[in-house]
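Given next, in structure tokens, is a single chain: the form predicted on its own.
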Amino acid sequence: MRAAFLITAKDLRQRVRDRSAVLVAVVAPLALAFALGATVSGFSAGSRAFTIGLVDLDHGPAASTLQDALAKAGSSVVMKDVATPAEGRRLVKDGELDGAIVLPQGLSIASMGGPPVRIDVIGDPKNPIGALVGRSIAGAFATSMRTIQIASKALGAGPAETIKIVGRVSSSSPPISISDTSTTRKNLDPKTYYAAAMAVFFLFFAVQFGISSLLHERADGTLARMLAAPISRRSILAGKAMTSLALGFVSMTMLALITRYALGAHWGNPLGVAVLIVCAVLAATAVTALVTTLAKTYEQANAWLSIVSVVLGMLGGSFFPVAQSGGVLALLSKATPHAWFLNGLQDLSSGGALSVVVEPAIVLLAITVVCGAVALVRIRRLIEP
């Protein structure tokens, strides 16, 4: 095994010296994880507050009901009083407001059976999410007013009684509350999701530097000199495999630590994360070895490995959660190591016990055994003298 360790040390020194491994294994995934996490973090639940302007031209009890509802919305929606619709449009255009709701004159009278009125929502095409939030609030308010109006007519209440009904409704607690526990506890936050997704995606590029270098050394004549030396073929294969494993372990571990402390990603229980990382690196190395045995040249191997890595990454959810789309794509994603790694990390990050990594670890090891066995049978042709 001494020869295998010497081969591994030589390959690692070469990759560190030309900086290719550092760029692919650490720099590129870290940069993409930061960029993607920062881009979509604003759309995650609870990640930011939407500032909605309220233009009250009615100054009646109906408008007060909406103000009370917005005040009770919590940290997700911040209400800001705006004097005129023109000012609301200006603030929305300048980005100071995510949207604005204009309550027209006669709104309170309309809620008591008077002529119908229209509630306007001001939004910016550059901020469609803010416009949707404002429209959702206005729609919910209009539905509530319609419900109160129907109830008043059914009870035969006059304007004074209707105003009292509106006041009681606005001050009372909702009879039914919705608590979403399954989704919020299973979904990774954007920073963690893209940190893990980019780590496992670039893992398949990092481990290529080991096994695939057999083809490069065969073309350069280095492999023939090693075979002429008192070095067994088993040692050569072991050295190349250990190079892939070492690069994979270093890449995943460094990305987990850096994103945890620099980006605030939450990977979960360290022991469970270590198990998933080990299994993912083994699976990636086995898949890479299998693809390498199908190629005839180093350039061909690199091209095929890049294609396979990108396809598996897309199907496995490295760029977007494919499993949520359902159908054939969700089914195909289960055949990728990426999906099983991310699924295990989702359960682990949500506070699950260590047992949640058992299933994904078993599947990743199964992929390792199947692909590794086929690669081991075929790889001997790469070290023929």
Second form
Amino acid sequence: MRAAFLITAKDLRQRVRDRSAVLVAVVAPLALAFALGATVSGFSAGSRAFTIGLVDLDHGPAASTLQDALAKAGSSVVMKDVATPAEGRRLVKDGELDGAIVLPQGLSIASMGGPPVRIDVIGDPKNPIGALVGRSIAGAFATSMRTIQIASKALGAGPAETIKIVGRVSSSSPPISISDTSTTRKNLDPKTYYAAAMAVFFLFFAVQFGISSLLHERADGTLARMLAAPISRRSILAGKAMTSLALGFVSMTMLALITRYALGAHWGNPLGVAVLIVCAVLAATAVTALVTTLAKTYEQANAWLSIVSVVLGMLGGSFFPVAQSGGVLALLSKATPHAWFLNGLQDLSSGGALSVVVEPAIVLLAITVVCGAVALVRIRRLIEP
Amino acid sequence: MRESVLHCEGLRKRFGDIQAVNGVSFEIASGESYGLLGPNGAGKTTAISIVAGLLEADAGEAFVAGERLTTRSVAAKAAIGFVPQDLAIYPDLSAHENLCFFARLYGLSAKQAHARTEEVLEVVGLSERANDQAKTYSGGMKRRLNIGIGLLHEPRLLILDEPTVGVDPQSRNAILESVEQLGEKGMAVLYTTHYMEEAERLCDRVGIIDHGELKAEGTREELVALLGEHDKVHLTGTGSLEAAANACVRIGAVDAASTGDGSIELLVKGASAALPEILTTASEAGVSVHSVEVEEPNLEAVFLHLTGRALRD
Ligand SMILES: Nc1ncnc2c1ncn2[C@@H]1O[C@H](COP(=O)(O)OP(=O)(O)OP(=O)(O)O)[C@@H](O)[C@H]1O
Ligand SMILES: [Mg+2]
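Alright, leaving the form predicted on its own aside, put up the form predicted in complex with its partner chain.
What follows is the entire complex, opening with the chain shown before.
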């Protein structure tokens, strides 16, 4: 067990260092929960609008896609065109802008697979929330570009399609009214719904950094090195699984706390929420482990995991409440961990007793056991030099 | 007699149609360095992977420090330090973090791990860059870190798989020196290479491996003695070297011949007597000879003698 903890600690250190896990586990879901929640409901009284400057050095489709998407955030975020980064810095410093985003030259080309570029965010230390909003928007944008790049690659869409898909996805954030569609189950308010939906959606990305890094380490030869050390294969596997679980728990807990206190989301009875989070993290880890064992290479695992996460998220109601549409989709939705997690939360927040989480918890644990057992049988062949 | 650290007997491993290791047996005593010398694809890495507990052999057995070795034997693995042929380090961690992590995997306490890490950093000459991420290192520095990881727990047996491949001569020399020092400290070293000079310089005993089989083993002197009265003749020239080599093998005194870059290597019984005939044969085959050298026989000549091929083709 000691070796397993050492491996987990090493993994977490690497993940914190390369920041991708932080972006996927915290920044992106927060930004999307924030943007989607705002699109549907507007912000609660008292919250003010943020003015964010946009310095467009790219003059390409990617930049205008971001502008379109942000224009939708309407009441909460006001975008203002700014000519140069220098002017952006001045306006932020003078307090006329809460923050500014600099879209670099070549961003559109980068999104089509060109050389990578960096999106800079200008903030003022005196206005940390404004800077956070700017950073969140930029982060979410970068993540969505990347996810879609991976997805379009996996689906075989041409590079030109990529931009179109970005446009389509961001313009399809659904301004749905989700009140009074069901008589038996009170819906979550939009803020809570999207906070929870984004949290569980990105949970499936966050846990990937653990289990599927086995394939990465195998390709790099570091797995062989661990296998040559006097530790058991079981402890290597346990270490990787614990990395997934740790990232999942930290991500979900932080999102629950931040959205609760910063966005005013109502998650419901903390104990019930904790049970649901634990079960969801276990299920996400098991599903991820299973998909990973089907892949041959790290790249393949990444692509498949992205597709599985997106499909499960869509079906499970991470973007719109599929379960309420009825028919086949509703049935398929029942097969996703996302749907059970969100339903559990809904029941909990409709004032249900703690016992309402028992059913979703059992289903999530059943998914964990089934996927986990198959993964365990198959994963042996991954822990080879 | 010195105590045996590694003993292996009849190791075999097959990958599909390829018999990568075909009945290899050898033994290494403490403080001894043993070299496996063989060309690409000879089965060195496969043999070493079995001995490091990474691969399960199809047949045969190995004992390290008296413990039977399998892919699951924790006790045997604790006695082994392993340096793989390809770099196996975490590029996003520093040398210090890489070393500390593996030191702790090998069972050292946090305090011991730190102390040993500092010592190993010193040995591999990375103290000054210890806190930079490994991806910022030069190729030679990465290699040295790769080797350092194998030294952390002061293993009874250190296994190095071609540690100098792709390293500039200076770093290569530094690596060879540190391996020599380890041998002096009483560590048993198993070293693979296809560089004859490295095997001659480092190893007390050498095993010559080709097509998965150990063709011969012994000290340098013992191996060279296998050549008997043979001398190695090195001939440079231009023209159809291949044809000349083929013609020369037909001479009675010539045991083996192979062509290299603008040269022909010949293994000859009694070089001085046979030299005129060799030169005539070569020029008749259409080679204009530039120089002839009769060299002291070395392991390269032994390899040529045993396999009929040059070590590097
Ligand atoms: N995992 C594997 N699957 C299939 N064949 C393999 C595998 N590993 C090695 N082989 C084959 O076994 C033979 C011996 O390979 P090995 O890597 O042991 O050679 P080597 O002596 O280390 O060569 P080099 O000097 O190039 O490192 C080769 O023909 C190789 O193609
Ligand atoms: Mg090799």
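For clarity, a rigid core is taken as the largest C-alpha set superposing within 1.5 Å between two forms. Residue numbers count along the first chain shown, from 1. Just so it is clear, the structure is predicted and the values come from calculations on it, not from any experiment.
Visitor: With both forms fitted on the core, give yes or no for whether the Cα of N269 moves by 2 angstroms or more between the two forms.
Guide: Comparing the forms between the two forms, which are aligned on their rigid core, N269 does not shift its C-alpha by 2 Å or more.
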